[in-house]
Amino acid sequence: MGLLIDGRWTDQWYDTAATGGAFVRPETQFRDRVSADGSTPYRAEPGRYHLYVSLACPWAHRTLIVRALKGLEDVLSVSVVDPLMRENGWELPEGADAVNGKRFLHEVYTKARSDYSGRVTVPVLWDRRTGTIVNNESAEIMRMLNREFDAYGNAALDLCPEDLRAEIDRVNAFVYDRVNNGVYKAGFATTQDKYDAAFDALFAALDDLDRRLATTRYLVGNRLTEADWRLFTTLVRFDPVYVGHFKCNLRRIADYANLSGYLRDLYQVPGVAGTVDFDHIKRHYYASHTMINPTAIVPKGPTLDLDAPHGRERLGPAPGAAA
């Protein structure tokens, strides 16, 4: 784990001492946008853009799910980093970067901006034509893939319809702060009080979400939206990683009557299971974060059966092709 400072790589962990023991996620910096109509310098075109992702990272995972559901596999190519993140940050296996030929993701960042300062994160949306990073904010990449590439993918699928956007944004804000980032705020805290606060907020949020899902199949009514996929990538990692590694152990997702069925429901949507790689997930967290797990031993469990019946049909129909 490290960062770039004026274009120079430095192996440096998050400075929680400066924040009183709290983990504070820095803002992403590349925030340009691909457009279908050419209203930005980055027009949506097949074969022009490339994603750098980690199969372990929940933020990158979101974009892979949208890519799969929208049928954009032949439109948008992908490079997958190695699951282990050590002193050089995200590393690309030999031959994995067919676009820039790099071995470290920080080299992709400095190719885009030679004096870049900040964390080197996934996902990264790269433009082959201009030779730069367009965007490294997963939420924005999701929305670009959802709409701007409709001429080349499944235009019938809209994960963020206009009439639901305000509610989707509200749910996303709650889930991001309390759950998506909440597990990190607990896991990366370096003082007891910051851990306790994050832990309590996380499980209060999971309790709220479980109650919400008792009466509705998905987070925003009976429409499967981006809000569900943003929550899914945390839920699917929760029992294998966050319970033990991040000390989020009050309850497992398996212990929640509604969240557990909801997790299986989403996992069984066609195209989604192929984006989930538990080997990468577990090896990344347990073997990369040696400040949390110094022995880097990766646990063998737990046993998960995400293909088991979920029982969510009682709350509404499956989304089908227009999920």
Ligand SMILES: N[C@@H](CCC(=O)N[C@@H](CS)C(=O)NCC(=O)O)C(=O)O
Given for the second form:
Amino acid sequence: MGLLIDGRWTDQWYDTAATGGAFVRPETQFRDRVSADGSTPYRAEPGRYHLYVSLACPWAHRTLIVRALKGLEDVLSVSVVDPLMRENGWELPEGADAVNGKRFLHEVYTKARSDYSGRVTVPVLWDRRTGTIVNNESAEIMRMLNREFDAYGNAALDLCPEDLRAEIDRVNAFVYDRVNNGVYKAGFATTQDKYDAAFDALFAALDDLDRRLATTRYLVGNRLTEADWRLFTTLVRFDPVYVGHFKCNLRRIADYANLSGYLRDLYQVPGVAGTVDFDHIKRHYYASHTMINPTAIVPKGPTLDLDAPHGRERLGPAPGAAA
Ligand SMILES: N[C@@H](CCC(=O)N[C@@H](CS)C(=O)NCC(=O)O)C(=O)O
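Moving from the form predicted alone to the form predicted in complex with the named molecule:
Shown next: the complete complex, the earlier chain at its head.
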């Protein structure tokens, strides 16, 4: 694990000394936009863009879900990095990078910007035409895939309808801070008080979401939206990884009356299960973060049955009707 400093790879762990033991996620740097109408330098075109992802990473996973639900598999190609992220950061297995032929993801970053300084993260949206990174912020990539490629994908599905947008943004901000990033704040904290604070905030938020999902099938407007998918990628990793590896062990998702069925409901939406890879998920976390788990042993459990009935039909419309 490391980062680029003036275009040179340096192997070092997150610096929590500067923040009193707290994990603080750095700002993402590539923030350009693909546009349907060519109003930005990056016009949406089939076959032009490429996505670098890790199947382990919850942020990259969100973009893969939108790609699948919007039927963009043939429009947007994908490279999957190796689940292990060690001293060279993310690595591309032999033959995985059909676009740039690179071995390390940091080489893709320096191809885009030779003096780049910062972390080398997934997902990355690459433009074959101009040979650069358009964007490496999953929240923004999700929005682009939801709307800008509608000429080539499932235009009938809108995961962020205008009338729900303000509420989606509000829920996203809460879920991001307390849950998506909350598990990392607990897991990467290097002092007891920062861990305790992140832990308490996380479980208070999960309790709150569980109450909210007692009466509605989905988080916003009782339609299946981006807000649900952003929560889903953390929930699906929770019991197999965050409970043990990140010490988020007050409760499992399986113990929650409503979140447990909600997780299965989302998992069973056609196209979604194919984006979930528990082998990559477990191997990445347990075997990459050797300062948390020095032996790199990957636990065999728990047993999960996300195909079991979820019983949430009575609370709202089926996912297809939510379009
Ligand atoms: N803000 C970014 C965060 C992405 C992110 O942190 N990805 C992790 C994997 S889960 C990563 O690549 N970490 C490598 C590192 O921090 O060096 C996004 O949502 O796209």
